[in-house]
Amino acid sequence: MPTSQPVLRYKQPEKRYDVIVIGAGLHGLAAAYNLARYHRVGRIAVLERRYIGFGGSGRNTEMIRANKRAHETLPFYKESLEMWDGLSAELEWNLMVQKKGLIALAHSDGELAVMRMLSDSQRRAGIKIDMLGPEEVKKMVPSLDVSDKPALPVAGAQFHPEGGTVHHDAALWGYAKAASRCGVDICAGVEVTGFYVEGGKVNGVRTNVGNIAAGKVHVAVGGYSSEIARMLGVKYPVVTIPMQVMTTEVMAPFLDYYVASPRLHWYTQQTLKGDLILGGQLDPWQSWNSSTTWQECSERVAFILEYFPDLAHARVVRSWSGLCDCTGDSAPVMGPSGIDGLSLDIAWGYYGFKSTPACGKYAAEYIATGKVPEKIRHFGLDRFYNRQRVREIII
């Protein structure tokens, strides 16, 4: 009789590695996979205090897109969006990639003008973007109310045809299995409690199961990056803010696109299963609390029902919250930490999921070579001290 085999076996950490990656979310697993496969680093461990995907990687809305603002970030997100296309074959795991298209609504002439300005920058970076009128939006999304009934009627929209979704759990297991096949030790239940730093160089980490030596350590811990800073006795210009999401009961297919309102801070998409994922803005406070609130749920539903009144019968069946580590310029921190051998991949806000493929590629390149790749040159920690911040905004 056939016997079932586990998808992945966790390992107990050894006493020494060439590279330790802290965090078994998508970014940590992607970096480890790229290090093992493309840079031939032999001894790699990914340390995770809970289980793979416990943090933001398992608590997101699956959106992928490249319609960003700053010239420093557009090439990076464009490459990451393109990389998703071939990852299912490369990782030998179906990631359920859907380039369904993203429609971002505008509610005034001023918003349309801003979207046109952003679209010009995005097109110059090679990103596909179109501007739509209300009638064109209605043809694409028949259930959307583009009349004057909503308090803020739809004045037009920006359409990003290559935007879409990737199933977050599929992406996690795809990277985890591929990294494991390449010889990476994925160690769950191993919590980093401190670092060994001597003469300005990291030599390993302290954990709840003992000390582990390493030539290099890579930090990819999502919303907990300030905890890493505390262990090191430094401060990063990063704050952690929760963001709440909810999902409805399963219903017949009716929504072919990802639809969002940047002004009103809501977005929704219908998954392959048939439920709707409903998201909103960041909570208005700093916290590590991953609970959800009735206030956020009711406000988000009220906004969405103005534009999708036929959803009044739908039931919200589940809600959850994820932690977003954010910088003042809404751009991430990648590369050197100021400590030799310790590299950073932090502060992605709620953009971390969509950036996974490029993050894994360039984090691994920096760890392996010690040279900061051009695509992440503007993401350095030093930009906050030399007045070179990235001019990004949250949209």
Second form
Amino acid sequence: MPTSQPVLRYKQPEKRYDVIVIGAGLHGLAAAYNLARYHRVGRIAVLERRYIGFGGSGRNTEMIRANKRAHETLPFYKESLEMWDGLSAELEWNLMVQKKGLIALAHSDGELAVMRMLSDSQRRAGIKIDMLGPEEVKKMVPSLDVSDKPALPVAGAQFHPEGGTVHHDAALWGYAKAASRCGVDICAGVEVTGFYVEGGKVNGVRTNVGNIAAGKVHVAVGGYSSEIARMLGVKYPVVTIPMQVMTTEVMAPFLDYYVASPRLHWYTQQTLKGDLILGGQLDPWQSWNSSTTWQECSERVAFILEYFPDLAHARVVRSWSGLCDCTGDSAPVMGPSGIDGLSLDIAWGYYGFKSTPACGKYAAEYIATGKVPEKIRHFGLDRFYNRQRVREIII
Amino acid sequence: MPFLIDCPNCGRRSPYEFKFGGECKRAPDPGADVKAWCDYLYLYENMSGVQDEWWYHTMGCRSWLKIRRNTVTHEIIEE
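The form predicted together with the partner chain, contrasted with the form predicted on its own above:
Up next: the whole complex, starting with the chain shown before.
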């Protein structure tokens, strides 16, 4: 509903809080909202050094899905995918959740075999998944070239009917508004520059507007987690790599599904507005520079044109990239940090957006109770020391 | 191209000719405990600024180079 009132007001931070969340992206706001709504933890502040959604929350490709591999983590992704359904009503904000279905193309028998294996794991976890032949794919996506003209023809596909899209800005503002309404102070322009840690316990943070005391601090800074690590004098198992995304001009509706090729690292979808979102390959080297790289973008476009030759006339109107903090096992780091009172929600690299609702729920549960919830038990930092790394695929 | 890498054998070349080998780390002593080795294997400084890193010239002389690069600005710092 249009309104003349702003949906939220930024606040100046007070001198003392019970919980401080660093980072006003989707994960930080979701954690703060869940804490304020479902747990009694007192005063909560979200500190953001730029503006809300500056990082990955505003730079993703809006995809939601649960077609992962590792059996330890599939229930978590499944729950997150289901949570999007009720979220618009809960946040009283239309998130434009559209479970249009995700088609992942295979280009060889070997890839089809891998997809069948993935499908079995996913079905076992209760996720709906189907295998399709090239003709079935053609019926669903008439504009797709399934002939043997492309260098790597379509050999088949995996169909994930519950995958789809959510408008990322809507999700961001929905969470920000709901958190604000629950009494969370959202403070933009407040940069954390250090931590007060005494006897292995966190006491507060140092910021550009003065010191703020807090017994609990939650780190949800997305791709910038290693900067937090340096303030604490530790290292995290992440490398920061940018991912490239582009969008075309608005076209008449022609693409009903999210279509991806895991092999050639491209995916595309037509948004409700009509533009195509094209992505997305990680740059081949570590970088903290979020400018567009020509090589990655032009390769994506060339691959997509092989399979959608009718798009040759379409013009790319915008491109952007976001920083992904990637772990070696493609799973995130959540839970204890080794410092009392300091909790982590980092390393979400490639799939932080789709996990937002469940992350908010379980991060809040961990902060409030101090016990690691069962569903994020496998995401701990300790997995790197006791041979419990998650056996995940890269995307 | 975001930057060029000065290969001592081949001259200034596109970074797409190279394979990125990650930041330079110091290996622990052979007798170090498992924790030290896990730290070495899995943890990264992940510097937002100047760092020393390995690059392998896959499409050139096939040798490993140590490059000092600013990961924010992509500036190569010559020694």
